[in-house]
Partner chain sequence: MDPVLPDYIVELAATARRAFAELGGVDLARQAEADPRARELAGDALAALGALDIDPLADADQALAALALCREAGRVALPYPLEAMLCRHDGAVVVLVDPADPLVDHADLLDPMLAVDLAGQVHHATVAGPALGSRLGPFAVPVELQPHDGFADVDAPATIAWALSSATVLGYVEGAVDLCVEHVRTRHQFDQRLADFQAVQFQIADAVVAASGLAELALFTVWRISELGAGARVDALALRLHAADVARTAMRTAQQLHGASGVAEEYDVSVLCRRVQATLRSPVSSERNLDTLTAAIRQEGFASLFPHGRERVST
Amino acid sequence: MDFDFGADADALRAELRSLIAAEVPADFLGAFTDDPNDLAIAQRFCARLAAERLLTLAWPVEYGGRGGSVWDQTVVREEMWAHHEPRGAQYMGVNWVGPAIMAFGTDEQKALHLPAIGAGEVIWCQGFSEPDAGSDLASLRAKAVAVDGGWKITGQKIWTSYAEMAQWCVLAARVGSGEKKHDGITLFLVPMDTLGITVRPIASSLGRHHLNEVFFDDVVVDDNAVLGGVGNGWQAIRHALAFERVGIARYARCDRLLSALEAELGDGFDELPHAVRASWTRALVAVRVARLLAYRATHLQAEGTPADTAASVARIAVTQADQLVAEALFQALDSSSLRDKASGAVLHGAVEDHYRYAQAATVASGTIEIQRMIVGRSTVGRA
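Is it possible to get the structure of the chain by itself, in the form predicted in complex with its partner chain?
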């Protein structure tokens, strides 16, 4: 038993930190702010990572990766999320779209998509959720009908992150009208500039460019767009979500912000009300626990052990820690927590930004209630 990541991982962490320091401005708050320059920064940074073969570090060498260990990958996730995800929307392609194409794609799809993702040239979005299919994703209604040489897709997606910026979408639609809910669900790899696709941004507390509605009106794609075979979508979605659930190292940003604000407050930290310092300490401990649970899930995944429950356990802990930290940080700031980057917040608004994003942490990629259902059911078993 050893909780040390080892010298190689430490060196990787140092390499990433110096790259970030060199390429990303200290006040960067992610690619989805109102400032278009932030997206440009993320795009540049991805290209730089790709040039160093760091973008797809964990991918097998045959697909253009470095064959890095899951712990190397963990270091990348931690450093990226800690520094406001300077890969922008590209983490999705690297984290699960690429791996899903490796697992389920045809040779042609691999040749078309993997190099582009590896080069940091393409943004993907995930068209799963619909107005009437959220937690109950399998009840989705977007429809794909066979036409000559391909498929015609009609339906609406919602909450689609980065759809406005994306060039490609992994779209879940239903073929036929199966007996069971999971029947017929099929994944399509769809270029976002296909005729009939309309993207409408949804104003949200996360900032302008995050969430979108996407409408598909008689969108025609060819047969090569199907990923993993007609009707096999559910299996691929489960695969994708398992990656997604451990994909965001939220605890790393929590850790960095607790550290940064403490430094910013200096001796003023000791003047904080006793209860605030106490919740600070508890938050630090919760972040450590969340990190360790994430490592457990990662370890099980790397061993090839089915890690559904462990991944859900980790996500419950990680997302709750995210909100606990957000509250602890705000408690320390009192009314100045209302200031954002433009109105002169401390740490360039990083705390205010974190608070807003943390509120969505227990909903995005499967709500905490659904995670509880997974953990609860697997613990008590069937009647």
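Next up, the form predicted alone in place of the form predicted in complex with its partner chain?
Keep in mind that what follows is only the chain, not its partners or any molecules around it.
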């Protein structure tokens, strides 16, 4: 495998960096802060990307993309995450909801949802995790019961990012019962303003919008809400999560922060204790390994080869790298590491911001324990 992306990718990366420099303030640390202007910046930036057909660059032209390769999309993911994801919540729709609808949706679902995602006009949330199931999706208890012309859904979801601002939810619920835990799992595309849906934010160190509880009390949807057929949800979830696990290029921000800190400290970097510089080096090696593992998973997906295990391996590596980088940055800055951008922190507070996000990385997109279980089962032939 040759992971040299070539001159076209270099040109694309330069185009993206130029847009970010023009549209996103240098001290931007993400859309989900207490400052509503940060979300407004992300929404304007998404509209600009969509106008340039860059938001969904790898999608077919008819859905608002440029028909680019998965490697083009990888460049987009890397540049966005490296610069604190100025697409805001749109990455979820772009990275896996849209591709899942392309793979499993009806013509009507494609016509309704894909152009809206491609234009950056709609925010999606993901109704997968539950209080008594956690990231073990096969143990979910939300129920969907057939009614005249559709389905009545009852259950509770938790850790649902962006639920408070989302217009649509990809909801996993169980229809009937079967011999296996995966039997009956069905995906529904549900408008978040449907009667019976209640969202309760969960306070956390990640700030507003990241974590929510969502309650579905006798929520009624029509038959057109089913994605991929009744009882076929597990296949669609595996397809979606494989995209999601490699979709967030956490290694790109790690790499940028390590380099930025070295440049910021200048000669002072060489004066750091040997143990601190060694920690910085180990973190950089872990980041580069995680990058290559993510590329391997993307390569398999591009070839049409099942990539669940490779995606989980990459996810484990990038999660561990995320936390190594957080520790290395904290050691280098010592007592000033907890400053935020309002108190003149180094890199506008990006170190403190990264540390908080790194602590939560082990439970995002399926906990690291679930990823290890997937890899373990694959290794012993029980995938």
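Here the structure is a predicted model, which means the values were calculated and not measured. Definition used throughout: the rigid core is the maximal C-alpha set that superposes within 1.5 Å between two forms. Numbering follows the first chain given and starts at 1.
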_Post core alignment: Ala26 C-alpha displaced by 2 Å or more between the two forms_ = no
*Taking the rigid core as reference, does Gly64 move its C-alpha 2 Å or further between the two forms?*
yes
*With both forms fitted on the core, give yes or no for whether the Cα of Val375 moves by 2 angstroms or more between the two forms.*
yes
